[in-house]
Every structure is written in C-alpha cells, then in structure tokens.
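Encoded as structure tokens, the following chain is the form predicted on its own, with no partner shown.
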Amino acid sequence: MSEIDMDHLESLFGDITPAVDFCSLRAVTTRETHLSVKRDVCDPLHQSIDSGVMITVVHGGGLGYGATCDLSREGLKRAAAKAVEFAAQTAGRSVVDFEQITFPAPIGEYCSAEERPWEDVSLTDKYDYLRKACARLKNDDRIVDWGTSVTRTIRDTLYLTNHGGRLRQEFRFTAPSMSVTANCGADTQTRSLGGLQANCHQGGMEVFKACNFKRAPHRLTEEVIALLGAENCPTGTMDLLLAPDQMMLQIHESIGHPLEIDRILGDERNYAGTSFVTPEMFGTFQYGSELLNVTFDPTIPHEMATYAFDDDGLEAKKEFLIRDGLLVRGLGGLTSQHRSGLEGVANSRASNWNRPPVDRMANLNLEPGDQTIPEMIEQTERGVLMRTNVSWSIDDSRNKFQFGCEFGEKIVNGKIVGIVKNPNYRGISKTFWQNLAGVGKAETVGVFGTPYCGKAEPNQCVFVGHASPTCRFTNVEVFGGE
C-alpha cells in the first residue's frame, strides 16, 4: 500500500464532503521498520505502511463513520455515503445526541522534535550495532538466549472538518529493545532495559542513548547471573520501593485506565472492563495519599504520546487528574466529557484510519516529590526493591492486582543487603495508593511507556507513555515465587 498524498486528499475533500451537520476526515499513513538480533544472529529486516482515510458524520444528532484504502475520488464518496448512512442510523438511538455537541474546528501542526535523525545512520550501521549490543550479552555459559531490538514508526496524520478545521501531525517513534535470559538447572532468570520495548520515546537515534543502550549489557548480564544465585524474595507485609520501569506499569493499570471515563460509565464491560471509580468520586475521593500527584501531559516533548490536538481536534494540555491525592478530573474526550457532565482531557484517540477515537490514556505521569533514593532506603526497617515489571494481572474494575519483577533487592533496617529473585507484591488500588510513603526527587525520575496498551472493540492498541520516579509504599503484601 503507498503512502497517502495529503496534499491532494485535502483538495478533495471539499468536493466529497456530503450536505451535514458536521464532517472530519481523518487520514493515517503509518511506517513501521523492525530490526532484531537474536543469539548474535540478525534476524531478516520486517517494513510495513498502511495508509487509510476515516470520513465521520454528524448530522441530525446521530454519529457515523466511514473508512477507506480507496482514496481515489469515488472512494472517498462511497466513505462518506457510507457514514452519513450510519449517522442516520444512530440517530435517536444513542445514548448521546450528538447534536448537542460542539466539534472544535482545530488549526494547528505537530512534529516530533529528532536531535539525530534515524534516516541518517544506514541500515547497515544500525543493525551493526545492536549486533555489537548483543554480541556483549553472551558472557557467560549460563546465558542461554538474548538479543537486541529496534521498532521504528513514523506516523503522519491529517484531520480537516467541513468548518475550516485543519491539522498535520507527524509523529516518530523509536523503541529499543534488549533482553537476556540465564539459567542454572532449574532455575531460569532473565533481566531486560526497563521490559517489553518499555524504552519507547519519541525521537531518532538519540533514543538509544538515553536508555544507556551501549551500557546496559554489562549490567543485565550482571544481574542475571546474580538472581541465579540469590535467595527468593521474602514473604510478609512490608515496606516496598518500586523503581520507574514498575511504577510505569503500575500508574497505567490502577490509576490510568480507572480513570477513562468510557470505561467508568460502562463502554468496556464486555471486554475491557469497567472501574471501581463513579462519577461521584471526582471532587471529593481521596485516592492516595497527599503525596500523590498524577498529571495527564501530552506536551512533554520526546515522551511517547505527546501531541498537540487529539483525534477529536481537542487541544491538548497538561491537567492534574489527582492533585495531593484527591481525584481532580477523569481520562475523557469531548464525547464522554458531554455525556458525564465531568472535566476531562484531549485524549480521545485512535490506534489506526479505520478505528474511531476513544477515551484513551496519552503521557500520565506522577510528579516527583522531595526524597532521595538513599532516604527512603534509609527509612524503611524491612522491605524490598523492585524493578522491571515481568507479569500483571488485575481485575475487570482496575481495583485488586498482582505484579511480579524481573529483580529485586532486600531491605533491612535501612539498608539493602542483597539480591532476591521472583519478587511479587499484591493489594487493592485505594489502599495501595494511600499507603504511598514517599516520593523522589526528579532526578530519580525515569520516562518509559508502553506501545501495546489494548481497549475497546474491534481492539485498538495506542501508545502509550509513563514517567514516574521511584516511589515507597508502606504496607504492602509482598511475596515470593517459585
């Protein structure tokens, strides 16, 4: 599939536009190049594009949309037809009447900001160094798998409304990847840069170096060797520190995704669940301690989902959702702010052309606070610190879960005294957060994010990002594996 002329689709969209109330056209072209090596051997190069265009309809107080590969003249139309078709459908059959709704009429660019370009390191260059990368992974007979990674995707988008409303965003990603695995009988560890391409950022080349890309092997290696050797995490009702590369995960499943306001209104039930959070909670649910800051910040530039207008034309800007600790503002875009009635954020988002937006988490940060990492060591008498999420699971109302991590280490009376392996912790979202001890300082701080957080039907993936710096919790059931 070739990639879309958006110069000459927007001269086309006046001609198609249909006679309504409101009409968007919001065309995606998407570019993704994979670069692996795997037990020092380089895997074949993967590339893709798909370029698609989705026509939305207002008219009459229903809402339709129409999606299409077809960008000639005629596919456009037979889109178009198709939404205002579906918009005829819905109307006085909704749970919104979409008339009721003011589309913005947005005006405005984006573009990631790359100190290093990607296109200007070959091809050749770029898989010479994760072969170089991985090759430093195998220094031991105990090391039985590793490898070494790159995804690259660039996506450009143009969004146009029948009242004058125009965007270019281009937006390009670069997530790195490293992972070894070793093993000692029946024993098998392994310890990864921050998990499952966690490491994604916006920007080029520059990427790698600020995950200390070149560094890490010596480090993950050390380590892994080491949770061979070392004592299984403790079981028992504990202080727990948790490093940003596991705050990510934690921010995203109890906090992030409670906090969409389709999902708390009931959208997601059949599939991704629904939320222990009501709409009465906001204004007055204390949900963590007065330490606990969240911000959602889609202006942060290189973090993975900064942009400037989302996928409804909302602006985007930085808004406290939970400001010390009491529960400010939902995760909602224009639809679900006008069918609650609650403050939300410019996050309704698509994952792709022929998905329309939904109430998405975009860059949800916790703020730092005023603590060292060696301060809060200090303060705890027994507990353990974790890093590297490794397994999650919570329940369909992002309330009680379970996470485990790739390493741990073992906190006693204010000191860490060794390595643990297979360290798990458990709780409940209110009480977790609430027992939130102690914050720390920025420099502590570590940005990562996820590009495969999944919702809605049919299932949409977005990028998402997280930054967070490393956080004491007192309290916590924390456990060992096997």
The other form holds:
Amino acid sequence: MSEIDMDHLESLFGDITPAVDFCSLRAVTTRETHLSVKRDVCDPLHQSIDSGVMITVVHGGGLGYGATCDLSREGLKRAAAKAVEFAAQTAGRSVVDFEQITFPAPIGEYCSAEERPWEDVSLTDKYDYLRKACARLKNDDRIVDWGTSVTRTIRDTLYLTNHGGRLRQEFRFTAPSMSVTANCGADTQTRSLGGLQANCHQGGMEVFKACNFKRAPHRLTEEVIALLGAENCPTGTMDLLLAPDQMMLQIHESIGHPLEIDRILGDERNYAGTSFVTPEMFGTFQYGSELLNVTFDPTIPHEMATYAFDDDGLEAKKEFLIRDGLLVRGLGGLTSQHRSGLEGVANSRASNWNRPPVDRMANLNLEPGDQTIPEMIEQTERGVLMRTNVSWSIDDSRNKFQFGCEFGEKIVNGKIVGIVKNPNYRGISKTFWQNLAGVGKAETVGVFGTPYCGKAEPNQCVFVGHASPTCRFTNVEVFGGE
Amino acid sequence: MQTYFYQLADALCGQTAGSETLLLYLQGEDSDFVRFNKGTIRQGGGVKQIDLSLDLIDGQKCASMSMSLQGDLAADIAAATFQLSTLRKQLPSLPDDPYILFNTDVQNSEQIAESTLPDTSDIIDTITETGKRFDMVGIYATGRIVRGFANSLGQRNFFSTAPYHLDWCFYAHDDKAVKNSLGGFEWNTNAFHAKVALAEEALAVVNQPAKTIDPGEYSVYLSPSAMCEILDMMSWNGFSARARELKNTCVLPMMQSGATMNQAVTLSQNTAGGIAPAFSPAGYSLPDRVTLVDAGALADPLVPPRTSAEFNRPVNSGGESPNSLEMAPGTLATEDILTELDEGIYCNTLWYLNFSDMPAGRITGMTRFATFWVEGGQIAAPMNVMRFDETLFRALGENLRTLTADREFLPSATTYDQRSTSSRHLPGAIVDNFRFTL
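Moving on from the form predicted on its own, kindly provide the form predicted together with its partner chain as a structure.
Then the entire complex follows, led off by the chain already shown.
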C-alpha cells in the first residue's frame, strides 16, 4: 500500500458501515523522510509511507475497534466486523456505558502553515546543507561524535462518522536536529540543539531558520569543549533558572501528565502511572504561585501539536488549565469528560491508525510574564541557570521528579560566574511550582516539542508542543555528577 | 504468510538489474488488544498491520523505504514495484555511503512457533470474571507476529510466532498495587488463577499502612523485574560497539578508569534462548550467544553491520542494544531471599530510570509496585515510593552481595508501533548501600 486514496475511501464508507449506534472511520497516511549526516558521512536516505484505517463502533453500550492496513472493500469490512465483535464483547462490562456519550459529527479541515515548502529545496541541496553544518561541528580533536539530521513528516488524515461527520486534516512537520559530543579521559559531554528532536515544528524549511540551525555549530562546539573543563554543578538548595528547552520537559512531566484525566481515572496505572491530582482538586488546588498560567493551546500556527479537531472529532480551542496558579481544568477528551464529570479539552489523540485515541497533551504552554532574563539573574543570590534537557525521571504519580540538563551556568550575587557540567535538580511537583518566582517576558519564550511522548496500552508515542519563557524558581535541590 | 512473503520477494528481487542488490525485511502482526481498568474493559480491538522495508543498493549508494502493505499479493507487488522504481531513480542523486554492509553468504532459515491460544472472547470472560473481585488494570495482547528477510542474492528467512501477554496490576489504594504478568504460547487458566491467588496474598500486605524511609543507603533486594530496568538502562549505550568507540557510553569508567563489575556479573545476548528472530534486517544469521560482560569485565560489544564497516569489527548483531539479554544466575535460593536480606528494602519493580550522569554510569529512578520494608528477615510494611541515584559500578560491583539461583524469563510487554519480540532472562540481586535520595 502506498498513500491512501481518501476520496475512494470516503466512497466506500457507506457500504462498509455496519448497522450500529455509532461508527467512525479514521484513515491516516504518514510519509516520512529522514536525512542524516554522522561524523561527516551521510547515512542512507530513509523514507517511509505508512497507511491504514481504524474503524470504531459503539453499540449496545460497548466500544470496539478494528484497525487494518488492508484498504480494500473486503479488508475494511473485516475491520468493521472486528469492531462490531469487540463492541459486543465489551458491552455491559466497559468502564462506561458508551451509549451515553454523544460523539460529534464534525465538519472541517485543517492544513499546517508552511512558509517555505520542503519540496522547494532539492534532496542534494538538503544534504549539502546538513553536511556543511555537520563539518562545522568538528573543530577540536576532543570532539568524538557529531551529526546533523532532519526528519520531514506529512500526515494526512480523514475522519468520517455514520452521522455525517467529515474531517480532513493535513500536518506537515519538520524536525532538524544537531548534536556534538566531546571526550577527555573519563569525561564525555554532549551539546545539542534543544535536546532530542526538540526543535520539531509544523512548517517547512523555515523551521531551520527559526532554530538558528546555521549558527548553532559554533555555539554548540564552544559550549561542549567548555563543559569538558568545567567544574561540576554545585550541590545545595538554591535558585534555579530554567531555559525554555528545559522548561518544556518540566511542564510536560509535572503539569501535563498529572492533569491527564484518564490517569486520574486510573486507566494508566498499569503502565504510564497514576496522578497525584484528584478530581476534587480542580477549582480548589493552588498548583503554583500566582505567576503560573498554563494553557492548552492547539491554535499556534507552527507549534508541533496544533490542530483543528482531535481524533474523536471534538473542536480544539485554547483553554486555561492553570490560571494565576489555580488548577481549573484537566486534560481530558470526550470520554474522560463524560466519565469524570470534569471540564476538559479536545485532546483525545491516537499515535497512528493502529492505536485508539486516549487523553494526550497537545500544545501545553506556560504563558509569559514580565521579567527579562538579566532581571531574573540579578535577583539570584546563589543559583544555576540550566539549558537543554538530557535526563528525565518522575514517579508514577508524577510527583517526585529528577531532571538533568546538558549545560549549566553558576550564578553568584546576581551574576553568571562560570559554566558547570552535569547540572541536575530534583523536587516534588506538588510543591515545586509554588516556588515559581519569576516568569520571563514574551521575548524569552522558546517554542519546542517532542515526537516522543509515550503512554497507553497498547503503547503510543505522540508528538506534543511546549512553549515557555525562561523561569526562575527558589529553594530547589540542585546537584552535579559523580 | 510465508508463501505470500516469498512470492512478493521473488517478484521484487527479480526486478533488480546490473550490480543492484535488494534487501527486504517484513514485519507484520494480526493482534487483539484488550485494555482493562477497575476490572472492566477500557478499550478492545484488533490490529492487522504489515510493513516492508526495501534497501536498494548499487555500489556505494543505498536508498531505503519502508511501506505498509495490504496483504494482497497482486496489489502489494504493484505498490512495492512502484516504490522500488522510485528508489532506483533516487540512487544517482544520493551521496556515496562508505559504510554499506549486508550479508552476502546466503543462509536460509525458518523459525515457526506453533500456538494454541483460545479466542480472545474466552480470555475476556475469564479476566473480567476475576477482575470483578479486584481493582484490576492492565492489558491482554495476543495474535501472530511475523518477521521475514529476503534478498536478491536468493536468501530467504522467515520467523513466525504467536504469543500472548497479560500484564496487570491489582490495586490496593492510591499508588499501592501488586504487579503481575503471564505470557506464553498456550493459555493456562489454572496458571492465571494461581498468579491471582499469589497476588491476592501480596495485596493483603500492600494494604497495610505504608512506611516512608529517610534518604540514605540501604540494603535492597532487586527482583528480576527490577534488575531488568537497570540492565535496560545499561543497554542504552553500554553494549554498543559504536558508543564504546566514541566514548559515549555508560561503561566509560570500565574503559578509562579501571572500574569493574562484581565477578558474579556475566551478561550475554542470548539469541538462541530468546524469542526474537535469529536473523537481522541486513540478512545476517545471528550468533547463538555474544558474551557482553564476563565475570565483571567488559567482553564483546554488539556490532551491527554499519558499525562493523565504520570501525572494522565483525558483525555479531542486528542492532546496538541486546534484544535477548541474559544474566548468569547466582546461588541464593528464592526461599532464602528475605533471610539473607535481613533488613532493607524488597523491591519488586523499578520505574522510569534515566542516567543522572551517563559517562559515570550513574542512574536514577523510582521504586514502584509492591516494594516492602524488611526487618528481621520478614516483610514488615509496604513502602512509599522512593527515588534512587546510584552508579552501575557500585550496585553491580563492590556492593553486589549475591544473585539468586532462580531466574525469570521476562518477555517484553512493549507495544510501541508493534508488539515486541525482545526478552530478558535474569536473576534477582541483593545489593548493599544502595543510595536513596528523595
């Protein structure tokens, strides 16, 4: 199978739809191209085309799905029959009576904004661009590994319901990446462009410019060599400044995941975990200081998880999850909202055609404040400014965390006094955000994301976006390496 | 499926011309997934997927494509032929690749595991009937998994297996639960009920008031499942030949500073004892066993073809990390674990590990399900979750007191994109002075 003929699929839908209360068809075609240069040698060009359909049936209170790569009429009928079979098996013994949920019949379209189309640049020119950047990363004998790459993804989706719903959404992602590793004896240090594919965005070639790809090699090589000679990050309780390429991880793990309503309802307890957040906390729990404002915002043009509708057909719009520090809304789609009675958002998302949608983050952003970075440094008597996530670990209630960064700068008496390596910090979500003491202005905001948010059984990896300014926290337990 | 794949391969490989070589790698499954929460069903359904990778190689150039197939021979030959012609057109514009390497010594093989699994509906009945008595959450996955390799040199390999996997927890309250799993090729209701009975006993202990320990160093028993988490971290870059060549590895202290592991530690990639295919995506027949750590000292790293070409080492693996990792057993009898531990932490599950200082081999992570405080060789109380931060070389070196004589075979429950065929075969361990930090 190559790409799906969506029009043909649409013409088949009426014929293969079983006589049930609700039926939807979700078709996904994903085309991906990966170009990579490692240590000045181009890896083989890798491309993929993946296509398939999931048919979901609600009948008699049960819900079942059948997913297939067989897009013939007979293949679709078999998938529909599988969905019917599972709906029958689950009826009367599901977590909820699905008949009580009104699935929407949405009509709409969405296409990613792309200022400079990927196709306008030839394959040869793209390789040349990556090769030149890669070559500039190797400017010291201590540099042992270096590389550049870009992943281009186009995802075309069709969603149909037996009640007349019809959605077409086309996503265009570009994710450039760069890293350099240096070694000296028993020490190895790495610097990268924002972390593991963190510069993933919707858009085309303009994404390279947005992440300063061309100028990055000089900065990264300087920093990685400096890290080899740097002192270890100090140990103690102190102030912590986090740049946007670490804030994204902090938001993701200690706000995003705990607010997923399916976690709160217990669905994830066997795998991704539960949550310290309970239903009673919405509207009453002060999640952080009054400086903390967090939004679910699927409307920002180039952020990774921007879309018009989620995979259950719910229209997506911006909502505050935390306003002035108060927890006001959770991350739950249609089914979770019905099950919990809580207000949610349009975040029922599937990683692909072969996995059913569940509650996911999308774009989860920390709204800007009123401080400049120099002001936040000046307010810090003793602390560390950390950049670029490299390590992440948090308990299954999303409470006790420990995160590490690639690069740290020590602050003493309001001034940066030097680079420190192996910067780590740990804390507890429930109290960490109370110590948010400074939020950067809009010009300090960085927009990042990840294609690797894992969750659910069967497992699903989805893309999410996180935009945040630089932030300052007080009383954080900071430490370094061995 | 084997006939379908070989016919597809014949049709595609027959299209190569001149000095071209075509490598094909098939991955497919026809799976049922049923997800449970609170003893009821959260989601249930079936997934049929087939994916074919094509590597077209001509001289120093290689273009690769993976594509989903329908399972219909005529349609798939047509679709793959189109993609093959696309790759052929791309080849001249691609840069030379000095590290192309694939197997040219034709070695055909078949690994086909029979299975007698019952209908998913019968399993759902059994599980939901039991689940009524518990706050049960988990997943049941079943169905056939296939892998195939073919090349234009005439090599054909096929692997087919049909295991099931039930991975679940019984919850007591909040984050307190007992974790269990059951897997294999033949469903055994009695084995399931036996596991349920044992879990029910453990649940009674988990329900007792929990103890919170202060940060500090404690003796700890790590179950095979907990050891799996630690060794999975080591597998990120500890056994990779490329990572070692580039000094970007968690075993750097063993390479640079004379660090060693305890002599009791012997680790292998045991392909013969695992459940993954014995051939690689580049067509190599994999050795039955590669010793990775031998009596505490670094032995052979894993060398996939590309790394082989780059660093001039013989191929011994399909990838840079093990998919059938085995640890040699120790001598401690299972019934003596608590007595030997005497006082400390009995840890059934670790969770969410990551490096806190990778080149030093330092790892952080959390305790999770059914972790107990032990006093006087007896389980005294369930424990609240704790964070550890510890190096591989302390935990599996000077502080490793003993390994258990019994090992557990742990098939991976991972289902990202597709069901995994990885596995681990590991003992438990008692480790002294294990550092807990939060």
